[in-house]
Each structure stands twice: as C-alpha cells, then as structure tokens.
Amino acid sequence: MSTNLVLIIALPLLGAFLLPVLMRSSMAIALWSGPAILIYGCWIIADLWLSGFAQPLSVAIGGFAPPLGINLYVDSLALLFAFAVQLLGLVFWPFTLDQESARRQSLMLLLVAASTGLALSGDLFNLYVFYELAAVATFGLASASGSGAAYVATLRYLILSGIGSVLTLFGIALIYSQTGTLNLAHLAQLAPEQLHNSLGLTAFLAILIGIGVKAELFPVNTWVPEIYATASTRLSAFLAGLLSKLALLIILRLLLLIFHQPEAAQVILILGILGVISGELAAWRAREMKRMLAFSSIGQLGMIFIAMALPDGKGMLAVLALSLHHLIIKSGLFMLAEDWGGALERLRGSAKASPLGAVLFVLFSLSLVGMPPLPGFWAKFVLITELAAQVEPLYLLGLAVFLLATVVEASYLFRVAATLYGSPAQDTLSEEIPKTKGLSLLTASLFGAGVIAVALLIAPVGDGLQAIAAQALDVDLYITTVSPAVSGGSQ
C-alpha cells in the first residue's frame, strides 16, 4: 500500500522527464502516456478509499524513520486533495500533437507530482521542495503562450514567488534552529514549549506570507489577475481551483498542529478580511471575464481564511466546504471563459448563441452567491453560523464583511448574466457573438453536473466532510500515527 502511494508522486515526476523523449519516437504513445499515468493515480487512490480506508497512514520513504527521514502522512483530507490533483490534472490535460505540447505536458506532469506531494508531505523540508517544484512548473506553463504580456506577468509572478520562497525558507530555518526537527508530528509535540512564543510567531508569519503567494493571500496576491488573464484558461482553472487550495492546506496543517495561538489566528482573520474586501471590489469593477474571475477568486480565498481563523478548529468544516465548492465552481467558470474571454460587453446576446453555456454560468453564479439549495448555500451557512456564535468584535466584523461581499458578488455576477441574456447591438453580426463550444463547454458541463449532484446528495456529502474535518482536527491521532515510525517502524 505504501509503495502505491509513493507511485502517485513518483510516476508523474518520472513521466515529466521521459515525455519529451517519448515524443521524439512516438507521438501517439507520448500523447496518451500522461493521461494514463493520471488515470492510474486516480485508480490507486480510489482503490485505497474503497478498500475501507479509515485510519491515517504514515509512510517512511527509503526506510528512514521520522523525524530524520522523509515522511508521507495520509489521512482522509490529504487523500481527498491528492485525488483532486490527479483528477483535475486529467481534466485539464493539454491534448495536442506537436513538439511544443511536449513541454506543456511535461510541465503539467511536474505540477501534478509536486501538487500531490504538497497534499501528502508530513515534514516541512518536503513541503518546501514540492512547493518550489510547483512554482517552477507554474512559471513554465504561465509563459507557454509566448505572448509579451504572458512573459511580463510571469516575470512579476517569478519575482513575487521568489520573495515568498525566501520568506518560507527563513521561517523553516527559524523553526529548525529552535526545535532541531522539521517533521510535523514531532513539531506538534514540541510546539507548546518551544514555538508558542515571539520567535515561533515570527516563523509562522514568514511562512504564512511565503506560502500565501500561492494561496492568493492579501497583500501578496497582485500576480493573480495578470497570470489568470494571460495564461491558458486551463492553467488558470487549475491554479485557481486547486493549487491555491493546496497552499491553504499547508497553512491549515501548520495552524492546527504547531501554531494554534490566538495571535496567529488573528493575523489570518485580518488578512482574510482585507482579501475579501479588495478582491470583491476589484471584481465588481472588472470589465473582462478572466480578470473578474481572478479578483473574485481572491475574495473567495479571503472567505476561506476567515473560516480558518475561527478558534478551536470551529471553522474546519466551513474551510473544507468552501474550498471544495470554490474548486468546482471556479474551475467551471474558467472553462466558460475559455471561449468568453475579453471584454464582458462583447458577450451581449451570447445566451442565444450558447444557451447551455449561459445556463451553466447562471448555475455557477447562483451557487457562488449562496442560493439554496445549491452547495454554496450550505457552505456559506456553516461559516455564517460559526461567525455569528463568536463574541469578539473582529469576528463579527468578519461576518459583516462576508455578508456585504456576498451582495457585491451577486451584483457583478448577475450583471454578467444580464449581459449574456441581453440583446446584441444591431450592427453586431451573429457570427461575431462569442460562443462556448467543444471541449471547454463539455468540461464546464462536467463541473455543472457535479454541482447538481452535490446539491442532491448534500446530506451524505456533509456527513463525509464532517468526518474528514474531525479526523484532521485530531492532533493526537496525527502524532500517534507517525510516532511509531520514530521508534524504527512505519505503518
């Protein structure tokens, strides 16, 4: 079982380097080798889950037991996101037959391997390595279009991400200098005595800002609209839908296991509130589809940070529900933007030319603003309930900002819907009206079907998320799962 789990990281990583070689000998084999690797990864995870996976696993790589060796920690939360990485990598795979596609497909496999590693890693060193691998793959994919705007946006992203990497490494170095270990389970044991102080808080803030670059955290999210507007729509969907959630997962693990201090939660709450305000207001002012979705993503991530900041893990269920909901909705909306890019005004009358696309946009929008009985309503309801139960003014401010942001969100999304169903200008030819078509419409339809399926199965889905949240909150379970490896074995 442990060997199979390692394969879901190792195979995409190996494929990333072998794919260009295969492309030179057989284009057809190279084209399908990447999807085959991802399908196999999905099968491994699904087989583990269906075989009665209930208790977390600790895997010591190479026989070196934690805290000295490389450790993978696999619980329901990690497995859920690992499966999402493999599945969305397959959904957004660049199916083309040319030499340029070899580079894109290799980078996509590298991004999948790094993202899976981020979901499963149980030590800070591994997390940092996979974070950097994901960054390298993202830079290459973001500039793959070859346009000047893409190069400029990627350069700015590279600079900001580089600063984030230095801050993350600085935070990790502080932790190691204080504790002598980087294993998360070991740190969870040492943190109350050695890291719940000003030095530990400094380390957390450095890692928070560093990892926050990918989590679209205010104020290190200025790269988001530029990259999402210039990169391929499929990459934008992967970054907004999934990679940002993996960065959130890292921050969540650190908060739960190591830095469960009121000061850390307050910082996250304040930055989350600022992210919601800046993102939603910028989305309201945007006049291009991709930029609107990019700023909206910043606002949505801010809402998740507000949920994460709730004391004693009370926001864990809301974090999971909002994250998975945003993953589905934003992926679907970006796929619609593949054919509906550019100025929003040019979409006037597109509902008549693309009725299914317009219906999907309305469905995604209604769920995003929280219209019952769609999944977005239940995700937001959980957060509103927990925020309203708090007595501290800062949390009540977060609730007020959250509610006002929902109104702003409804305003700009319904404005776009009205444009889609509006009458085109008289001098506009029917062939000039943008239409959703082909693979992008099919992919968006799959996400739309997912929204409807979750709405119909909300009770079992909610129970499952509750169980995942409870397991993730159990710090003692995390420690006892990994601790047998410290004495020489692994599970």
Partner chain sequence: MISAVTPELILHITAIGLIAIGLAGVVLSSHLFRMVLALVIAEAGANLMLVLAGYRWDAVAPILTSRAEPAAMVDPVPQALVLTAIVIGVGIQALAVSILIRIRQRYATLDRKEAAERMDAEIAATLGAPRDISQEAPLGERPLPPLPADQINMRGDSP
Contents of the next structure:
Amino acid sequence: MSTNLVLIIALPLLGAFLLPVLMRSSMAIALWSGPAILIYGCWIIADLWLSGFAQPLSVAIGGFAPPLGINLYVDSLALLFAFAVQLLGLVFWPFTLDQESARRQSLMLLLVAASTGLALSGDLFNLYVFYELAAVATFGLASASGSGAAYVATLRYLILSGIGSVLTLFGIALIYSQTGTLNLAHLAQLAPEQLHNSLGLTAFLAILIGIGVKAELFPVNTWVPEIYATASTRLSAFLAGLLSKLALLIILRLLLLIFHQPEAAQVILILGILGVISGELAAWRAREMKRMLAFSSIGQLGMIFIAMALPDGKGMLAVLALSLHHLIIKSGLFMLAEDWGGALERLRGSAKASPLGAVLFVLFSLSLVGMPPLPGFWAKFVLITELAAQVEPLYLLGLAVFLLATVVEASYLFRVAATLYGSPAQDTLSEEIPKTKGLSLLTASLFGAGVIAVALLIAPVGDGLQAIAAQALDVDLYITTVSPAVSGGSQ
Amino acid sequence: MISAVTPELILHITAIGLIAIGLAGVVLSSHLFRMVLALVIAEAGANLMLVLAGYRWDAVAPILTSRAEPAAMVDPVPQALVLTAIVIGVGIQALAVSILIRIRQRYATLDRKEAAERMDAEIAATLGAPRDISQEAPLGERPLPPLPADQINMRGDSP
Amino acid sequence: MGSLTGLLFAGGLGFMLLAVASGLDFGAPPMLIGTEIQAHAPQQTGAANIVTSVVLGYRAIDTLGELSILFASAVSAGLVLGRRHTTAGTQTKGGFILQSGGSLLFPLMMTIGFYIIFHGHLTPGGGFQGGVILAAAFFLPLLARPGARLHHKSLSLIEGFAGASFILIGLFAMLEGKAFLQPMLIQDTLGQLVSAGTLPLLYLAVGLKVGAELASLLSRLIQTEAPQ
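Okay, that was the form predicted alone. Show me the form predicted in complex with its partner chain next.
So here's everything in the complex, that chain up top.
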C-alpha cells in the first residue's frame, strides 16, 4: 500500500522522459498522459488518506534500511503538501498547444516530481537533488516566454540560485564531516551532541541562505519581481504559491529536527522581519499588478518566517495556517493577474466589465488582510496571540512590524479595489479595459470557492491543522518511525 | 587550534578559498559570462569540501579487489555525492551558456549593468507601467498609452 | 568602492568559514554510514566497486534525480535555443588531418566509453564517465566538420528510452514485490563482469542517457553559435 507512494515521484519522471518521444508518434496520448499521471497521483494520496492514515510512514527506497539508504518520510504534513503539488500541477498545467508544448509539459512534470520529492524526502542530500531539479525545471519554464527580459531575469535567477546551491552544498559537507550521516532522523539523534555548536550554526545558516532563495528569504529574493514579471502567470502562481512553501517546509523540518538552537531561530526572526518590511513597502510602491503581487508575496513569506522563529515550535500552527492560506490566496490573485497584468491605472473601471473578477479580487484581498469571517483572519490571529505571549523584545518588534505590515497591505490592496470600482477615465474606450475571462477566471473562482469553503468550515479545518501541526512537531515520532530499532528518541 | 601548516589545513584552505574566490567573482565581475565562470569555481570549491569530508589518510579507494578481509577504505558516500553534484553543476552550466547565447543575440551585450537596464526597460514596456525606480519621472501617475503590438511581442526570433 | 566591499566580504566569509572548518577532524571522518555500507554493500548489491553500490543502490533515487536534472537542462536548452538552426553548410571545413583524425578516434572512443560503462561496477568509472566519453566521441567529428549534423531525432529517442528504462527497471522490482529501485538478480560472482544483478543495466541506461544528452546539448550549442 504505502510502497505505491514512490510512484508519485517515479511516474511524473517517467512521463517527462517519454513525453517528447510520445508526442512525435501520437499527439492525443501524449497530451493526456501528463494530466493522467497527476490525477493518478492525487488518487494514490487520497486513497492512502481515506484508508485510515493515522501514523506516519517511512518508505525505504531500494529496500535499504534508512540510515544507509534514502527514505521517504510520510506524515500528514508531507502528504498534505504532496497532494497540493499534484493538484496545483493539474490546475496550472500548461495546456497551450504549440511546437514547444512537449518540452513545456515535460518540464512541468519534472517540476511536479521534484516538488513531491521535496515534500516527502527524508534525506538531506536527496532534498538538495530535488531542490536543484525544481530549480532547473523552473529556469526552463521561466525562459520559455522567449523575451530578452525573460532570458536576463532567468540568468540572474540562475546565478543567485547557483550561489545558494554552493552554500547548501557547503553546509551539507560540514554536516557530513561532523556527523557522518545524511539521514534526517539519524541527524536528529546526533544533533544535540554534535551539531549544537558554532559549526552546526554555520551549516544551518549556509543551508538557510541556500534554500531561502526559493523561499523568498530576505537577502536572496531579488529574483522574485523579475521572474514573476517576465514568466507566465501560471508558473509564477506555482512558484509563489507552492514551491516557496516547500522550501519553507524543508527549513522548518531542519529547524525542528536538527537545529533547534535559539540563535538559529533568532536569525530567521530577523530575516523574516526585514523581509516583511522590504516586501510590503515595495508592494506599496509598485504600480502594476504582477510586481505588486511579487513583493507582497515576499512580505507574506516574511510573516511565515516570523512565525517559524517562535520558540519550542509554538508557531507551528501559525506557519501551517499562514502557508496554506497564502498558497490559496496568492494562486488565486495570480490567476486574476493573468488578464489584469500591467499598470494598475489601466484597470480603472474594470469592475463593470468583469464583475466576478472584481468580487474575487476583493474577497482575496479581504482574506489576505485578515477580515474576521475569512480564513486569513484566523491564520493571522493565531500568530498574533503567540507573538504577544512572548516577552523577548525582538518578538515584540516582530509583532509591531506584523501589525504595521497588515495596515500597509490593506492600503495597497484596497487602492487597487478602489481603482477597479472607480469610473473609467473619459478618454479610454471600453475595449481597452482588460477583462478577466476563460480558464484563468474559472481557476480563480475555484480558489475563491476554496476560501469561502474554508471560512464556512473553519472549526474542522482548524482541528485538522492542529493535529497535523502536533504530528509534525513530534521529533521522537519522526525518529522512531524512520528507524524503529532505536528506541528512546533524541533526548 | 592550528599550530603549523599541515596538509589538511592546505586542503581546507583550497576548498574554502575556491568558494570565496568564486563568490567574490560573482559579486564583482561586470560580465555575465564571467559570473557564470565564477560560479563554476565556487562549485568546484564546494565539491572539494564535500569530497574532503570522507577522506582518510590510511585508506584506499573503496573498491574490493579480493574476497579477503579488505584494507581500510575511504568513505564511499561523499564520492557518490560529489559525482551527483558535479553532474548537476554541468547541467546548470550548459543551460546558463545557452541562455547567455540568447541574451547576446537579443541585447548585443553581456555587460551585467547594461543587460539589467535593458531588462528593466523591457519589463516596463511590456507591462505598460512606468518603471519602479526612475530618476526623471516621479512614481507613475500618468497612464501610458497602450503599446503598439509589434513592441509588445518581443518574442521575434530573427527572421 | 563597491569592489573593495565585495573583496572584503568574500575575504571575511572565507576566513570565517575556515575558522569553522578548522574545528573538523580531518583525515579521520566519523564514517557512520560509510563503514556500514562498506560492510554490507558486497552482499546487498554484489558490486565490487562500493561507490557504484552507493550511486545505484543505496542512493539510487539521487541518481535518478540527477539524470532528471540533466534531462531538464537539455530540454530547457532546447526550449531556449529553439529548433531553428542556421544552415551550417557554408562553414570552413577542418583540414585532412583533423577530419581523418576525428573519424579514426571515433570507434576508439566508443569502445572506451562502453568499456567504462560496462565495468562501472568493477573499476572506477561507470555510466556518467562513460557517457561523457560517448558524447565526446560524437562531438569530435562535429568539430572537424562543422557542417555535419547529429541526428537529433534518434538522440532524443535514446534519451527518452534510456531514462525510461532506468525507471522501468526500478518499477520492475516493485512488480516482484520488492522496493522501488531495489537491486535484483544478484549472482554470487563478486568481481566478475557478470555480477551485481541489475546494476550494470542501470549504468548502461545512465551512460546512454548522459551520452545522448550531452551530445545533443553540445551540437545544439555549436549550431546556434554558427555565424548567420
């Protein structure tokens, strides 16, 4: 049963390898094989979930017991994200048909496989490999729009990401020379004696900066506005919505399992605060849709980093809630931006032309800001209560920045909403007003329906998240699941 | 801690020196191709660091030559990891070079600043918005006229 | 000024990292999983080359990921450089020595490449190293005759099927009730050419894929660079 899980990584890779060949012989089969693989992936996960999934699993790849071989660690958190990967892969599938669709679709499958691997893998170096795979697939998809700006943006992203991978590799080398193992559970056992020192901290910082490139962490996020402005909106939505969360998930796992030192948390807190400030201010200054969304996503991820820095895993629930909330909202907003990209000023009066799009935009904005009945309020509320309970001044500073950022957020989002509902300038013809339409509006409505559903079912969703957070926080459970021979756990 | 210049010190200095030189090169060079090359240097340093992680003075390569009790062997895992890391690096470099070729064809320059400026201008043009940071004009309140179609479509592979 | 700060930054970073790394016990690594793998690898995978056991056995999914990365970058390069190639018939050809040297070396390099691939489980080398030599074998005649072309269609066929067979071998193990990518058919012939079960097959797939991918990448680059 559980061994089937490896198929959700293997099948997309198989599909990606064969797609260019298949597409030459039979277009129809090739076109449907990608979505079929993703649907099958969804089914595998749903099946596992419905057949009474309670305890985390460890799937040893190649049949080698974990500290020697590589294992997939499957708890409800990992399973949730793996499911989100398959689902969003399907939602953002590049359906457009042209000469390059074989290449684009096979890159998309590679991206999905890599993201699934990031969610599930339990081995440090294996995570690095999947991270690089996701990066390379992203480069290809980002440069696919074929403009000169896209090429320069992709190259700059590639170089930044290359610096990140050098640092990650360096961190892995430090950890391996200190401990002699790469398995996360094994490392979690050894960490209290061997890695809670300056060497461990250096390794963590190197890996944090390296993985932080994808998680839009403060100093290494210069690629965000460039890529989101030049790449296709669907790719931007996937990157901002999902891939950043997966990078975040890795950092979270490392922090919980291996590096739970106060210094590590403090670094994350400071970088998170800086990220919130820089992101929200830049978003406030931005004068066009895609860049505004890009900067706002930097700010949002900064908030999640602040939550992550709370001591003793108190922020776990907030991290989870904010991540999932941002995933849904940002994907929806990016889908709206597919037709509404460009200068915000151009959107004046669009609400008349596309009422549904405007309503969705207002819904997403309200939830992002944190209006009470909507899920965004609960996510932010959890974080605020946890932050307010802290006594250290740095956390209170984080709280202050967080509240201020919410005000800034409200101001720029409602400015856009006001533009949408304003009357169009007199000299513009009605054809010039961009309308949301077709597939992108449909997708955005799906996300909007998701927001409303969560708002209605907030109690069960909250309980579910609490259970997931509790399970993810349990380090001993992780260790005993992966290597049952060792009893007793880490402490 | 370090009393004399020992071989291990030299090896570690080499590895970390390569990383530092590479990172400095990425930060300092004004040419995009040199940035890619600097990245290659830094990657070599990281790979060296990784392979040093499993090295032993008194050991042989991890290959069994007879069924007898084997001699002490170096750690095989970092060697496998480095193999993986090198191939990953090669893939990324190849992609970087092909992107460089395209940038040169489009912009006729590989200067870092010039390319970045051209990119900003092109993004601003395609999005129909004034640039975020502009010395001449204040942050845009003026609506720009819609662009002619041939300018929006920048794809234009050379005919 | 900016360059000075950059230099200072890099120097300081290097010094800091060095100070940290000097705390490491060099030359006597802990080898926690290393010794375990050395002890078990001959029985579990049957390969004399323990690095091969790690690459294709213990960390096989890393290798799969790495193949995918190479594939992703080849596909992306194809996407970036496009299908249209300049007609390269007008270019100056290499001289007699270059051309005949290229054709002479071609079979030799193919032989060495395949030798290294097939002995990956016994001697240093394997699919990646052999694959690179195969790619070089195809690339050499291309350098001698810039007008010549590689057959991209067949290259991408090899690419696709070699990668697919790596995964299919892994899935086949699942059909037999074992784990994904678990080594199978291990004979008790450690150190001989026919040993290590499915590992040489995996290495053959790796070698063909790497060779085809690098060859198509290089030829794509050389064709795009041709002056118009």
